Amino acid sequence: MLHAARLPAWRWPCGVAPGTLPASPTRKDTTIARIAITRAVSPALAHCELSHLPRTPIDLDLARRQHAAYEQALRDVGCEVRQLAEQPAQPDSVFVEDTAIVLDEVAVITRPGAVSRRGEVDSIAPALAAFRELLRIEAPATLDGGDVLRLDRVLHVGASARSNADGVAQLARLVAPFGYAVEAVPIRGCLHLKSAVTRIDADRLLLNPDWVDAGAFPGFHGIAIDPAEPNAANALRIGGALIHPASCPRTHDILRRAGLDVRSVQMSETEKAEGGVTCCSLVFDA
């Protein structure tokens, strides 16, 4: 059953109570085409959750400079960046992608698989309520936004340690009335589905074949990353441009030879926290 996010009324814009918010209140504003919601880097970033990488020192000042450059790259490809305030008690909070799934019609507020991250969602909901009706994943389900790859009207969800079967099932029930199908995808050796595969244009995917099988995405052609760069499959497609980490120059060459407009960004410090270029923003049309 569909339901609006269960938040106190004071958290909703202009005191609007849940269930009374128009589905698309900003459609009247023709001056905004594409929004990118980001969050300032937490001073606690060094205490982030880690699943596949050893803990190494993170330069907080450099992380903040790199994040500012990332936000500028978003502006350069046509986004209006709306940065949320830092959350000092939430080390991973810069990775806003995991807290929501924004579709054309609605936004789904997630329930992250890491217990330490569940405090991040309360502040993302009001930011999205200005643009979409909100739905919510409820316990015992878990779902990270980084596990959800939208390919047209199909939402592929990584069967990861962060997103469980209940999360996949709840997401399917929530989005079915809007014409979306949901399919679980096996992954191996990585944190999220979008660590292993992302969409790079209308019919092509960038993927790490060691972490996900190309056959899980019928109708799409897979381009393999350079094997020396296992984390290179995470790319952020905005319009005709592709934002991609500077740490993957060999894969940049592959993408450019494929005719793609690659925008390189330095992400060394958030990469130490198992973050990628998709992780640090929620991008959608207003």
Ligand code: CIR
Second form
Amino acid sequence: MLHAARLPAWRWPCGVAPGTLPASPTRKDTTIARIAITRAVSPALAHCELSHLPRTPIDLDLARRQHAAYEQALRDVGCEVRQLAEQPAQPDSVFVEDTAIVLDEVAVITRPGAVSRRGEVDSIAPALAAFRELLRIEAPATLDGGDVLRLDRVLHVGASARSNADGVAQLARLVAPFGYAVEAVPIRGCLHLKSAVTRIDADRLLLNPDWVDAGAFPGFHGIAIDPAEPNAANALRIGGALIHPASCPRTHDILRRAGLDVRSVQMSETEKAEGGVTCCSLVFDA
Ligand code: CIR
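For comparison with the form predicted alone, provide the form predicted together with the named molecule.
Shown next: the complete complex, the earlier chain at its head.
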């Protein structure tokens, strides 16, 4: 049930002015809304970081239309979408997932592994400060939100090219007081842990067994993607629905046969920038 009326007044998308939103979280409120923070596609998206894909032309207008449809899919599954202003100097800034880890109790502002992405965090922090106490990953640590898979009270962190051992150790120290354990997970051949595995319901994971071992997640049953769709393991679970890229129809069939409510979204242009469905939002209960 959504009771958005009890939330702070909404004043974006012209940028977040620190101080215009409440300085401290109001966790005692009994009302709950599911918030999805997104960011408008940067006009510089074509200059994105690429690790595993060759650079191919990105249609910016199509990227923006697809992003709008993605935001509509978030609304359709019950989210209140709050879009941050575009960052023209930050090509990858649509991928807000990498800038923060939002837990029930606190939010951790990350220090992205790609130097070109460090400027993305400054405007995420005031946006999240309306809802959570903020903690920060500090140099020399690096951590991308796309590497953090929360499974109940365990935060699994991909040992990727973006998240270093200092990042894992700092995260562990920051969240231990709130009852979370942190575990590093080896990955291979992909950008982030959540490129390789995401949670699809209470006890099942969707994974690409070429990129991560199911044995890293005891107590969870792994469903393998269709091998013809290596990027299919990145699914965004919200409530009982699963937002999933339209580029992976074979895996949709697997998921539907497994009883899941799959919501297909076209993501071709952000996929060329190595982004998936989880990357484009930070979803949490207010
Ligand atoms: C990058 O390489 O950082 C971006 N081009 C893609 C980031 C995708 N984010 C994610 O998987 N969480």
